[in-house]
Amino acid sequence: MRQFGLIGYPLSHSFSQGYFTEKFLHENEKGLQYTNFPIASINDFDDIWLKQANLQGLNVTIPYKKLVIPFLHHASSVVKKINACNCIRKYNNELYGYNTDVIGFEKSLAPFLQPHHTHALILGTGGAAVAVEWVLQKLNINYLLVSRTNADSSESGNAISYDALTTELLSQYTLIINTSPVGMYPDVDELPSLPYAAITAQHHLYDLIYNPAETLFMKKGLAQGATVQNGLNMLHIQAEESWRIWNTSTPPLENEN
């Protein structure tokens, strides 16, 4: 038996377990299991490996993408750079950490990018936001992080508050990425506080949320003529990248993308 799983808290609506369970059935993969491990504290991390002798890999979600790093023996250059890990491979009793969010985000965004998308707003400053930052830097897209208070700013120091979002600002920042949980099921009537009347057909709104499939944030964008997408394709891509990492003969030294 080869076992894989997901750590986070809570995990009542997680994507990964359903995805991999269906994948194993569809591809007729025998002797594989994917399990959710909803741990209330990162202090329970070591116990998972001690109690699950066949565990070979983990996905990591909120709130542990940063907190898990001290437990790693090896980390990819991306993990070291952005201080966030969402994929772990166990090999020779050592833990290798990767970030597959960066690959999932970049590949899923690519079909929607237009030449005028030169400035972006990142809503939220958590673990997913740092992966988005890394990709935007790679693509030479200028960005601002938007947080509830400027004190929540990231290490890059370029965060503003929602109160600073004006019509003039949105006319320049035509790519808007929601990395916060605002609008996620069951709170489907919530949405980030933006001047939605300033959104135009030049804008693209990317909500990393996938449940519901169309958030109120996305609906507001569509009503203004913008293009929109949710986070489901990103999840598919990052899940397949996790599977690749778990099945290489030896752990890749870098998280290639």
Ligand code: NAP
Given for the second form:
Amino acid sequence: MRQFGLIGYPLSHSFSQGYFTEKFLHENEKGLQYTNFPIASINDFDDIWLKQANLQGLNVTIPYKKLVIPFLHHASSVVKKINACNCIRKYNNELYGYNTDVIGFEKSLAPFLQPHHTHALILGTGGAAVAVEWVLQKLNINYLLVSRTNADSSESGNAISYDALTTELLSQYTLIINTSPVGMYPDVDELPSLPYAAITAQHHLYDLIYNPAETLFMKKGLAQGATVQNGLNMLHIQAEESWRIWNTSTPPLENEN
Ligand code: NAP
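Could you drop in the structure for the form predicted together with this ligand? We only have the form predicted alone so far.
Up next: the whole complex, starting with the chain shown before.
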């Protein structure tokens, strides 16, 4: 039996267990199991590996993407750079850490990107925002972080407050990515504080939220003629990328996220 799983806390609304259980069933993959490990403290991390002899890989979610890094024997260059790990593989009794949110975001955004999307706004400055920042840097897209709390004090020094979002600014920043939980179930009547009248058909609004499938942020964008997408495709891509990493014959860290 090969076991995989997810650590985080709480895990009641997690997507991964359902996804992998369905995948194993659908692809007729026998002897595989995906288990939730809702640990209240990262100090319980070592215990999971000790108790589960067949555990070969873990996904990592809130609040442990950063806290898990000191437990790794090896970390990919992206994990080291953005300080966030959401996928671990055990190989020869050592733990290798990766970040598959990065590839999930990059690949899911690609079909919507237009040449005029040269400037982006990232709403929120949490764990998902660092993966988005990494991809935008790679794609040479200029960006500003938009924050309730960290304006002018972000690590990259380019965070602004929501008050600074003027019509003029939005006319240049045509890619808007919501990495905040605002609008997520059950708070589906909430939306990030933007001057929505300034959104045009040139804009692309990407909401990392996937429940509900169409957030109020996306609805407002659609009403203005913008293109929109939710976070479901990103979620699927990052899960499949974890599966690929867990199944490579060796755990190469070069060229890996
Ligand atoms: P997080 O670390 O908690 O950060 C979210 C950030 O959003 C916070 O740092 C905060 O930034 C801002 N924020 C929080 N509450 C807010 C509020 N009430 N109003 C305005 N801004 C608020 O969470 P995360 O891990 O980055 O995840 C954020 C969202 O992305 C969640 O909805 C999550 O489900 C989604 N996500 C989706 C995927 C996917 O695959 N689709 C992957 C990862 C995450 P400031 O304090 O700077 O404002």
